[in-house]
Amino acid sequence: MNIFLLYFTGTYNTRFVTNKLRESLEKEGCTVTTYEIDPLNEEKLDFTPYDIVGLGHPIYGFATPWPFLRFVRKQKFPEGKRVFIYKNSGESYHENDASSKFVLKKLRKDKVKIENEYHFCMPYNIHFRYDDYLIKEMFSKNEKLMRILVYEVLNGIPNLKPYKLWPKVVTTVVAPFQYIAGDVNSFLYKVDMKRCIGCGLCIKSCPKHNIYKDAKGNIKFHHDCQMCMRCSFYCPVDAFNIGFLDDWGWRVNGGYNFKKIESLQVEKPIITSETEGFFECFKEKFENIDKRYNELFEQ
């Protein structure tokens, strides 16, 4: 089959996931193109010579990113067309559930054959670092997932059921406040310029071009942010101060170690029947992945 992946990523937890699918696809035969959206760029994209389109995004906020919906909004995808959804977010809360809502309403109204979504585990970019070997048992949760997402989509096997009523509201009220949260935030970031060496990663990297020097050196910010964090995650000195999500004490410097823990060995499952707190949302996650891997390829 000839597969199209449409995705945005902030951090590259995305763009990660998407290479793993690539990877994934292509072991069983399939002819795999990838395109990573660029908010700046408006690109009208064909996609009449694929037989499965896959549209990747982060989830912010309980909700697509605009850059991402915008992007998808001003495509005209083939009537019939397949498509399938996949996506990421630091937690599994089923207030995420719906988050792909407004890009199913784009979808439909283009008539295309959506039948299938599927939801990754990435570490946080923001609000706290995780540990590594958490992110170790995500992964191997995220290696079955995409198993059974190559199989399910490949062999026409819908998974897509209807979204709650909970998580629909959540994402419509939510969503709203998070496409403009960015650039209301940008008028309160600031670097610390006696700690920045002057390397302008942020610059080059800020996918929105949001991030400058001014004529003294300074860096400065427009107010076009859409908080994908790889300013502040990615600087190699800590410099920056992120307004009212550094106020919280949200802010987490320095990128995963993917690689590295990729290659780790974990004794005993980090996530248990025991496990209580934020985490416990990983219960039901792992749990009914660890099931429909079962019903597919251990019976």
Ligand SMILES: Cc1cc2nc3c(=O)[nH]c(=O)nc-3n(C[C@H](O)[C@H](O)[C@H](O)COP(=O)(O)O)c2cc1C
Contents of the next structure:
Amino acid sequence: MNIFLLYFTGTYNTRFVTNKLRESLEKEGCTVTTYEIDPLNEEKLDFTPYDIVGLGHPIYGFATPWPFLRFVRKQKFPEGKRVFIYKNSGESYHENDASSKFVLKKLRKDKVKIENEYHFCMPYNIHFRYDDYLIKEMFSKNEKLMRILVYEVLNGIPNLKPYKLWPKVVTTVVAPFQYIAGDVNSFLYKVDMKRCIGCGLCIKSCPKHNIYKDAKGNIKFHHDCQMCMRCSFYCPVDAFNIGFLDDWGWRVNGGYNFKKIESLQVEKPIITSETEGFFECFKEKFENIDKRYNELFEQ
Ligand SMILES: Cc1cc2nc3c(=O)[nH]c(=O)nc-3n(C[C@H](O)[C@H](O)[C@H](O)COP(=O)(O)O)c2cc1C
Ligand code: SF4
Ligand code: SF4
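In place of the form predicted on its own, output the structure of the form predicted in complex with the ligand.
Next comes the full complex, this chain leading.
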């Protein structure tokens, strides 16, 4: 099978998931082409040579990131093309369930065959930093979910259920704010020049070319920001103030070392039936993955 994976990433979690997916599909003998969306490129893609197209995105504000939706809307998917969605995000509360709502609308308009959707858990790049051992546990569930995805997608087994009303309402209400939040928040971004070492990484890596050095050498911002957090997340000296997200205490700085995390040994599960509070959302998610995995592979 010839498979095309089209994805958007801010801080590279979706790139990580895409690479894992590519490896898993290649192990099954598929030929895989990946395409990372550049928000400044409006290229029209030709999907006709591919048997299946996978669309990958992180969740931003209970919806798809705006550059991803815009790019997908610009494409023309051939009628009857098999398409699936693989998304990822920091938590698995049901408010995230309908996050691909607007993408589905576009795909249905093009009359594609969209029957599969998978939600992977990846650590937050805003809000708060995840503990390495919890990430390792998420990765072990992701591995199972990946095997489920590959099996179901390659064998044409559908898994997409209609979205419930509450997640649909949340996505519809919050998405418009997310789509303009970056441009507005950009007015509030600041860099502490006493900390900044002038490495230029933020300027080089900003996908929107939204960051520049002024005549005095200070780091400044235009107002065209997709709020991906790549700049502040990877700043080596944590010199950013990310506007209203900073006021909420939501800045996360420093990339996760996934290679190291993958090699960790977990003695006992972190998410258990006793887990309460914020991480409770993972209980149901992990149970569902285990249940489906057992149905498919352990019976
Ligand atoms: C602006 C923004 C909004 C986000 N909103 C959500 C959200 O609504 N739900 C969630 O679970 N995670 C949310 N996240 C976390 C990301 O979905 C998560 O960290 C994801 O793995 C990032 O993927 P990336 O590195 O490919 O951009 C948000 C992150 C950003 C930057
Ligand atoms: S990444 Fe951080 S240290 Fe480097 S130029 Fe940007 S603000 Fe300064
Ligand atoms: S300014 Fe920062 S958050 Fe905005 S698009 Fe550039 S890298 Fe992403």
